[in-house]
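Below you'll find only one chain, the form predicted alone, shown as C-alpha cells.
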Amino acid sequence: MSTTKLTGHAALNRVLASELAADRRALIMGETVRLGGSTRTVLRGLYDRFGPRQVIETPVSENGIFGAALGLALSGYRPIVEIYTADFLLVVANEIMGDIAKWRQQQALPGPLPIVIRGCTGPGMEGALGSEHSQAMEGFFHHEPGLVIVTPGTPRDMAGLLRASLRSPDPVIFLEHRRIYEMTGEVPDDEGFMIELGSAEIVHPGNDVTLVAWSWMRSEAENAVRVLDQEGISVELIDPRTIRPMDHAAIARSVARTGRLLVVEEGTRTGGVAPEVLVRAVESAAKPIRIARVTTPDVILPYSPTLELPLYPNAKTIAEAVRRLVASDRSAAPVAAA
C-alpha cells in the first residue's frame, strides 16, 4: 500500500474531504469552520470546495450546535461537529451524556445515530493555554455508556480512526491532541483505510513490563522505551487508541506475561482512565501483579508554560516509574505506586 508523509492536521483534512465527497449526507458544523476550524488548518479549503450545505458556519452557541446535530442525525444526515476546544465539551455535557448517548434507548430507536464530535485537547508545544484549554478530556466522559471515545496518537491513527469514526453508527467523541497536529508520519493513500475502533496496537513488544499509553503520552512512552531498552529492560508498549471501547483483552494478555503494568495518562490522577485500566487488569489476572500509574497531579493547570509543562508525564518520569516496577518483588501483592 502506498503512503504519503503527512502532518496530523493534513491527515485529518484529507479524510474529511474524501468522506464529504463520498457522502453528501455528511456535513461539518461548528464555529469558524469556514476559516479552517479552530486550528485554522484541519478544515482548510473544505468550505470553498463543498460550500455552505456541507460546511456549516454556526453561531457561538454550543448548546444550539449539538441540539441541531442530534436532529440532523435523526433525519438521516451524518453531522461532524467541531467544538472549538475539547474543554468546552463540558458546556454541552447534558446534550452529550443526557441526550446523544442515551437517545436510542430512551426513545426505543434501535437504528444508527452517526454523530462525530471533534475537538482539540491537551497543551501545545509551548504550553500557555491555561486551565480551560489544556485539559485531557477523555476522563470526563469515559464512564458514559452509549459513547465511543477515540484518542489517536499518530497521524496514521488520526486518519484511520477518523474514517472509522465517520462510518460508525454510534456517537463518537474524537479527541485530537494539539501536539499531534504538527507530528509527521506515513499515512496510507487508500481512501478506504480504516483502523478498527476498540482495537489496541502493540507499539513495541516486550517481556518485563506492560506499558499502556495513548494520545500524546504514546510518544513520551516511546521515548522512554528506547532509553529503557538500552538498559536491558524489555517493555511492551500498548496504545489502546480508543478509550471506549477499550481493548482490555490485549492488555490482559500482555500483563499475563510480564506480571507488571504501568498506565500513563495525561489527565489528572483522581477519577481518570488509568484507575479503570489498572482495576480491570488486577481483576482479570490469574496471579498477583505489580501496578503503577503516571499522571498529571490533581492541580488546576497554570497559564505559565514554565509552571504548566513540568506537570505532565514525560519520558523521564515514565522511565523512572518502569525502573521502580522492575525493581519490585514479582511475588508481592498488588499495590499502586504512590
The other form holds:
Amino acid sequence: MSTTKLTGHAALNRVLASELAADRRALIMGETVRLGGSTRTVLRGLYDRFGPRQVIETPVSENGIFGAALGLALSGYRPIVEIYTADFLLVVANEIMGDIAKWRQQQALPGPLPIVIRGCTGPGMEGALGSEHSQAMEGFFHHEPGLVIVTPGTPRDMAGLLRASLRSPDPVIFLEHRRIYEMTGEVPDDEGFMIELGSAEIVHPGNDVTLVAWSWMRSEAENAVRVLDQEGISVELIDPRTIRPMDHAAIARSVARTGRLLVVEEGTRTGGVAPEVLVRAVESAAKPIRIARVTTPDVILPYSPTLELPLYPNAKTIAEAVRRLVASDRSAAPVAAA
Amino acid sequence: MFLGKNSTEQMGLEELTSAYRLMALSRRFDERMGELNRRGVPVPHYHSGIGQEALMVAAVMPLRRTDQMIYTHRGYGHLLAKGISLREIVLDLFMKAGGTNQGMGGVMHVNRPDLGVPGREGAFGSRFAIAAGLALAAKLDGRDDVAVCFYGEAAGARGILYEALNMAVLWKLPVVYIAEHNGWSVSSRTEWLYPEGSMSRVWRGFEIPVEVVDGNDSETVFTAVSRAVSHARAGNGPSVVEGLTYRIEPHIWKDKAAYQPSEEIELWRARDPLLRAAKRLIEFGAGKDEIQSIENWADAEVERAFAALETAPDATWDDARRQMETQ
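Having looked at the form predicted alone, could you now put up the form predicted together with the partner chain?
Shown next: the complete complex, the earlier chain at its head.
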C-alpha cells in the first residue's frame, strides 16, 4: 500500500476532500469555513472546489449550527460540523447531548444519524492557549451514552479515523489535537483507508507495565517508553484511539499479562476518562492489579504558557509514574498505587 | 385525507369540515384525558390542548405530507392533522407497544418521518434551528417543501430563536414559525415574559412577514399560514404567524392552576374555536345533523383508540430494538 508523508492538517484535508467528492450529501458547515476554518489549513481549498452547497459558511451561532445540522441529518445529509475550538462544544452541550445523541432512541428511529463534529483541542506547538481554548474535551462528553468520541494521535490515525467517522451511522465528536496538526507521518493513499472505531492499537509491545495514552499523550508516552526500555522496564503502550467506544478488552488482555496499568490523560484529574479505564480494568481483572494515572491537576488552565505548559503530563512525568508503579511491588503497596 | 388542501388560501365548506373533524377529535381526546385525571389516574407528560384546537389544526392543514412539522408538547391536533392516528398517540402516551416510539420517548417524542413529523427535541428551543436545518435540506435538494415550527412561550424566550432566525433570513429558508400565544408559560403570564406580551415582535427587525392573528378562528389561521407557506414554497424565505389563543386547562396533570382566574377561563370558553367553527359551518350550509355526526365520529374514534390501549402490552426494549433495526 503506497503512503505519503503528510502533516495532520494535510491528512485531514485530503480525507475531507475525497469524502465530499464521493458523496454530494456530505457537507461541511461552521464558522470561517469558507476561508479554511479555524485552523486555516484543514479546510483549505474545499470551498473553492466544492462550493457553497457543500461548504456552508455560518454565522457565529453554535446552537443554531448544531440544531440545523440535526435537521440536515434527519433529511438524509451528512453534516460535518466544525466548532471553532473544541472548548466551545460546551456552548452546544444541549444540542449535542440533549438532542443529537438521544434523538434516534427517543424517537425509536431506524437508520443512521451521521453527524461528525470536528474541533481542535489541546495546547499548540508554540505555547498554551488558556482555559477556553486548550482544554482536553473528551472528559466532558464521555459520560453521554449516545456519542462516539474519537481522539487520533498521529496523522495516519487522523486520516483513518476521520474516514471511519464520516462513514459511521452514528454521531461522532472528532477531537483534533493542535500538536498533531503539525506532526508529520506516513499516511496511506488508499481512498478506502479506514481504522475501525473502537479498536485500540498496540503502539509498543511490552511485559512489565500496560500504559494507555491517546491523542498527543501518545507521543509523550512513546518518548517515555524509549527511555524506560533502556532502563530495562518493558512497557506495552496502547492507544485506544476512541474514547467511546473504549477498547477495554484490548487493555484487559494486556493487563492480564503485565498486572500493572498506568493511564495518561491530558485532561484534569477528577471525573475524567482515566478513572473509568482504571476501574474497568480492576473490575475485569482475574487477580489484583496495580494501577496509577498521570493527569493534568485539577486547575483552571492559566493563559500564561509558562504557567500552563508544565501542568500537562509529559514523557518525564510519565516515565517517573511507570517507575513508581514498578517499584511499588517491592514495597508491598496496596492495590491502587500512587 | 385531511392534507393537500393548499390550492386556496380560503377555507371552503370542505376544508372547514375537515378542520372541524380534527378539532373535535382533539377535543374529545382531551376531555377523555381530563376524565381520567379527575378519577386520579396519573397521566405523565400529557398536556391538554383544550381551547387551542384551531391554531393546532388549521395551521397544519395547508401542509403537504412531505412538508416537515415540529409540534409543541401541548395538544395533539398538530399530530392528528399531519396524519398520525390517535391510536398511535394514545399508545405512546401510555408507553405501550405499537405507538411510534415503543416507550423510548412517550408522547413527548411522537414521530412519523414518513408523514413529515421527524420528532421533537429534548429541552425546548433547539426546534428553531432543527426546523431551519430541515428547511435548508429542502432547499439544497431543490424541493419546494417547507418546514413549519410551532413554539410556545418557553421555547420562544431562548436565544437559539435569534440564531435560527438569522440563518433562516440569511439563507432565505422555506420555514414558517408559528407562535402559540396561549397566555401562559406554566404559571407565568405571557406579558411577564415578553415586552407588551408579544411573542412575535422579536422577529420584526428582519422585515420578514410577521402576522398576529386570532388563533381561535380556524379560517383566519388557515389563511395566514397558507400565505406563509406559499411565500416559503415560492423561495421567498421565512415568515412568522403568532396565533392568540388561551390555555383553558392547567399546564400539566398535577397542576391545579389556581393561578388562572375563573373569569378569564370563562371569557375564553366563550371564544371556543369549536363553537365558532360550528357556527361557520352552519353559515356555509352544513346541517346540524352533519355536525352531530362529526361529534359522534370523534367519540367513536376516541373509544377505538382507548380500546386499543386496553389490549396493548407495555412497550419493551425488544419492541424498540426491533423498530430501530428493521423499519
